[in-house]
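Only one chain comes next, encoded as structure tokens, the form predicted on its own.
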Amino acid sequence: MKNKTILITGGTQGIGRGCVDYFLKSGWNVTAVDIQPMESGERLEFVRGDTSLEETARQATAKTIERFGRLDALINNAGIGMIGKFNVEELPLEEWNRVLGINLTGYFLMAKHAAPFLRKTKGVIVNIASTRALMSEKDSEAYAASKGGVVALTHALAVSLGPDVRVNCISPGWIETRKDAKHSDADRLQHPAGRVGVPQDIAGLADYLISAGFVTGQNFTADGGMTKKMIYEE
């Protein structure tokens, strides 16, 4: 993967940070974008910005090309939750717009500005959605809508950008991002895989999708089987 370059949004924590670390270890050049600070390094370029703003997308792609000379893959990951904070009758429009702006519009903007460079390398986009695109918790309307939109945006981009650029989507389930987290037996047993996920699980799937040349427009659920297991109250 020498000289291959990947751009990852939301790269300072959680799944995004897991992807940054994974691809650096795999020999990629990495550009990370986030509102939280990160130090640039030998093969790491950091761009600080809000991905719901088009200027951030312009700056991130421009700095990537300036620093590394090419772009081979984009992982759209930046997102915010807001789950459980407001019920639907009280959800302020500005909060709805904020979630949709980062979780969906930001993905469109990054794809828009990355596409010309990805076409040159026959590159790949991997969008991070959520199992909340397929199932819901209470008071999660904005988040669910944004992630459902990501799944639809994925197949639309795959058709529009193909055959030069492939576009796929990952819908993670329960991914533990806290280093000191402890899980009960009940937590683990909700998953047929026998455990809660970690960011490296998503990074590994993203790596597969980048190399899977005949796969595009698809949504891959990565949840340890949780959405397939029927759970009844005792």
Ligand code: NAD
Contents of the next structure:
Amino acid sequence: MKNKTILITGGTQGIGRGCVDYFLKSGWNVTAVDIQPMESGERLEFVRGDTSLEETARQATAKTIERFGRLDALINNAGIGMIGKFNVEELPLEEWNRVLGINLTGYFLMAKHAAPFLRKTKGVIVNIASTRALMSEKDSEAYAASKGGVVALTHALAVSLGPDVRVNCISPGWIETRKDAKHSDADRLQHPAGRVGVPQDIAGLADYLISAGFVTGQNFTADGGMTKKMIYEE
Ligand code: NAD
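Write the structure block of the form predicted in complex with the named molecule for the protein whose form predicted on its own appears above.
Full complex below, order starting with the chain above.
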């Protein structure tokens, strides 16, 4: 992976941090973008910024090229949740726009500014959506719509940027990002895989999609089988 370079948004914690660690360990150069602070390091460039703003996408790609000279892959991951906070009749437009701005517009902006560099390397985009693009709990309209938008953005980008750039999407289920979290038997057993997910599960699938040369425009659910299991009240 000498000189191969990946840009990962939302890289300071959770799934994004798991991806940063995974790709550094695999020998990639990594640019991490986040609204929270992080230190740059060996093979790691950090860009602080809000991904819902076009300037962040411009800076992140420019700094990547300045430091590493190329861009081979982008993981759009920075996102915020908003589930169970407002029912739809009380959901303020500002909150709807904030969620869509980060979770969907931010992905578009990063793809827009990364595309010219990814075309040069026959690169890859991996967008992180959610199983909530496919199923819902109450009071999750903005989040669900943003993630459904990511699935659609993925196939639109795959068609527009092909054959130079492949674009795929991962829809994670329950990925545990807290340290020392405890899960009940019921939590584990609602997953046919027998456990809750970890960030490395998503990083590993992103790595696979980066190398899967005949796969583009697709959404891959990574949820330990949770959305395939019927659950009935006793
Ligand atoms: P997290 O909150 O632990 O991490 C999100 C990261 O994004 C943080 O580092 C945060 O600072 C950064 N971020 C937030 N807003 C930003 C902005 N405007 N600009 C730049 N950075 C910003 O979340 P996570 O659980 O690791 O989730 C990562 C992605 O995976 C999100 O898109 C989320 O919707 C998706 N996802 C997570 C799960 C899960 O169970 N953890 C399930 C499905 C989908």
